[in-house]
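The chain below stands alone and is given in structure tokens; this is the form predicted alone.
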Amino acid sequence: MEATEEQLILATGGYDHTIKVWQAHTGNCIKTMRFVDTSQVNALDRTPDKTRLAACGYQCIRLYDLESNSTTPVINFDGVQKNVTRLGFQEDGNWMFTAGEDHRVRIWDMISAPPHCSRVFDCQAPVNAACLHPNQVEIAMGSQNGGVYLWDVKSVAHEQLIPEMDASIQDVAISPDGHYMAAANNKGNCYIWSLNSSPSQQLSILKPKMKISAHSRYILRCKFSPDSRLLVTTSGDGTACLWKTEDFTKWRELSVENYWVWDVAFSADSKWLFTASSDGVARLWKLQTKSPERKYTGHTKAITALSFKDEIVAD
């Protein structure tokens, strides 16, 4: 089903302790929600039914209702330690995963009221990143000690890799077609593995494919496009670089000069890209022309997280 313009919602959050909800097609801010005065927003994700928005930061996870006029969270998750770095939802919204600097990735049962933690994986090092495999069973994780993990959430089965010594993994991503996994580090390198499933093994089989020297500085995010044809990496060098997954050569470079590009999100047709940067501006780029078509201005400090999960962004 093609989304109506009203459903084209972009959410952004940052160092100004606020979360803003925008009409993606106009650039109008339609709602501002207060986060936590002691934390920036590290990650955002909408529930699959698009009615709620989850946000995480230092010692906090909050869930907001997007359909009400309220700007306060409807759920505060209890017992969260240290910095919570990532979160995301299983495709039916039955559970949510979170990752954090307390070394743990948690599975939260979202059907129960209130939600509760039902499973925990200990990476034995602060976790910077986590993402869910399209098979909805495996979670990839990246830690500050350089470890990349793959965990079967229905069991204790897992695998650990260390692609580069003395480098912190800043983000991990798995392509929507399930063929590739990427892990990006604080030295500007992005590692690619091919993924294969086997009837005799619970976990996907990881095979090293290549190393991309993607950026001159710290990589902040890596994400695959919905059609799995592109990988984007963003960095403290002020760029978002797009790589063709057929051979992982560079296809495009988008520049926000003198600022860090903190986060990105593709449109459903893989032709548009949202970026969040340290100048406090989110931008919508038309990839074919490498030009920013729209700016979302209103944050007073760096935007560190964004979420966009909808159908088509119209011209």
Second form
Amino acid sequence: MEATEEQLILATGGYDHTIKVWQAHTGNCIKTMRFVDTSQVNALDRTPDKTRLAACGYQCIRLYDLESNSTTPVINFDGVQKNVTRLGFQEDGNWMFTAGEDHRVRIWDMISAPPHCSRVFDCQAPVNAACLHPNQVEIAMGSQNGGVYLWDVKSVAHEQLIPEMDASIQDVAISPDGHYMAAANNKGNCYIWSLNSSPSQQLSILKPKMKISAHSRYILRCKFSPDSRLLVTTSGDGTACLWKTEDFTKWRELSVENYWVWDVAFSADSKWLFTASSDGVARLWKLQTKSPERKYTGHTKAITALSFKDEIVAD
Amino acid sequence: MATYSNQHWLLSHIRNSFVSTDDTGMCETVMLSDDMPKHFLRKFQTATTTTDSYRRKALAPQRKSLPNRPTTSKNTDTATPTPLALLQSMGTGHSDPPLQEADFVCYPGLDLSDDEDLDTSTHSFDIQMYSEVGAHRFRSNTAQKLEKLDIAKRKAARIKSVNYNEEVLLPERKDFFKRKTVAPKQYRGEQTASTSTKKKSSDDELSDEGVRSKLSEQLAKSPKQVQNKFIEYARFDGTSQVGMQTKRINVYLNMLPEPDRNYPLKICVLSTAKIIEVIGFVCFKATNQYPEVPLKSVRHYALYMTEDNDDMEDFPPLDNREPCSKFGFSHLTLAERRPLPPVTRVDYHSNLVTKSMTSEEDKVNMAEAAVRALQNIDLNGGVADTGGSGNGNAHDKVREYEERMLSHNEMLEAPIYRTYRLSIIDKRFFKYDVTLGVSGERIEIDQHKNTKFWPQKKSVSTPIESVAHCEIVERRQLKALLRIWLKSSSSSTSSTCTSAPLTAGIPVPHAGSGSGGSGSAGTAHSPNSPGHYPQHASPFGFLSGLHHHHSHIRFKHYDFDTDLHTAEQINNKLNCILKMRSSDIRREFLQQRERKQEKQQAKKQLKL
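So the form predicted alone is up there; where is the form predicted together with the partner chain?
What follows is the whole complex; the chain from before opens it.
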């Protein structure tokens, strides 16, 4: 499908066991792929070359080819235990990381065929979130027992923090400029650290910066915008809040009333935001005006994950 | 083969074959009163039983024998003695033996079939076991399962498999994990951004850095497109649904221009979707595919059964509330919902079209018939078509007809069968709830079944030829008294009606109360006392004796009590039909009345 080259694609997945691919600017569904009959979609990410879409869920990790008309996966992971909560790719597509409730974050060598596991990190608690540092060698993780980790994938070097007791970290994020790390928990709090790269090429140094009482309920996702000037937090309270990283004050609040906002994605120029919510509808918001510009309707149940890869055209 | 001479077997066979092969869902409508014996039994009992206790006793065993079906005669046979025994053991004290289902079995003697083995069968070739000789044998479940597994295996072969729990193998390449410096451009961008936002910190907006994403560009190229208004139905898309039953249907779109409408829109929809939701989904797809064809709201459309050559069939549309899984069609047509009368009737007397108007053609025919009828009246010249307006000049008449043509729809719809619920006034003050049915052929009066207190009376059906006139004799704020005049000839109309003989010199009320005493008075009524409804002591009855030489036609009337709106509706409809028919009875009636009025006036003047 040359469509992937020409048009921008939004991928969504959710509780209806399907992954849908949308033409981003029109809202038309291009194709629908069956996921695993027994699993929701926990996270979606595309390979940097945009040809493949990776999806993870309960006891499964699958990669789909976006260029063929086939809706069956091209790579399937066997023997997966429990939920796989996050996955993502290194910027060259050399490797992929997965985080799971089996306490482990794994690095998968994607160059070799078939892919094989090249590194493992044990968090000693179910891992809810993982995020790759822009320096491509550090991974931030958040676990169900409230631990936040930063791990240098080349070694066993890591940092562990517990910002709040008896809270489960739901998502972690590192700003594309490498300045901040954010971790959001199920109590509605979001913690910010400033990151400083060490001159000796060692693990970045974390300095607690601040705590935002972002939502009254569960935070599901936090993400920095590509220009690093915004942080978005989505919550079970039916909102997605945008915070200015300048001073971490609230800038915008987008509302999908009575529904959980499960996932978000920015456009490359940080002017647009996609949201996935439990009403089964993905929305595209114009941040400047807070207006929903497009709706992506077709899922029969909650959308829990989305993936959007944009690019900068020109200055 | 002996069974073929068994008519009951044949009946049952036809019936079962119909039920098992019908995927229209029509059989459910047609066979609502499926359990005929029970149906008749209940009907008979409610009609005849007077005491509740008896009915309860009778119903109890009836409930017990509920699973009985008339077609499975064996069952009926074995089960029926039970209610009988029960009833008898109860000792109901009735002299007549109580009725039971067996008395109403539609196919008696079915079990007398010579071939004993066949009795256990369902009498349908579609439900019988396949013998392996000569017939196509279905593949067994295992064979199908095996094939599925095979397909899955072949599919899996194309899927690369990775073991999640495999041993960790450190990367051979040293530069596999390569630290990258965070893009300085982004870094710089952030710096300039923060400074620029600082500059206008009062502003709530972030500055535009001049970067533009592909998404922004594409969105700008396709400005705010019209959102598909059927978007809410998109969720019934059945493509690639996991663990959900789906249905593939080819839908012809009747509203498309010529070439396109011959090609069906192929849809895949969730089986759980109701028909109305399928319509919505088709509209959604159609809007995507043919954005130039504007569609109305889903309520305007209906799905009709179709042959695969896109010819719509003359069946009513699929029921909006039913799930689409219920129907087995591969092809359907989406078209504007056709008007549907409450009851579709076939007209045996072809002089007036009373069929439901299913097409434009029918409507045209109807209009022509109406025009012809009007012209007919015109040609007849002197025919007074409104009471006592015979002296209007020709010009007035033309205008009048024109006006009437304006109420075209009323004219067209007049002969279509319609029912109204109202009360009939019987014997001056008794009122019964009845259903009045009016069509181009006849009027029907049917007492409501739920009227418990009064004994059920027979329904009356009067051919339209015997109906003389309809009028509203009393208008009040909310209530109206509607009167329908009928020819009361002993031979043609039903004898259950009391008549108000015009030729008799006595005032109408007396006649009514006199003959109304008989129990067989049916739904008829007698006219009301002059004191109660002063207008009723019309000159009509009063003077009728004076000109009974002119006519031998006697008229009687029914009085109905209803609200003004309904009364006007019936009045318009019925008179419309009568006018279109230019009926002689009506002419006669109006002439008689006119003469009477003239004479009464003459009398008044004499008195003065």
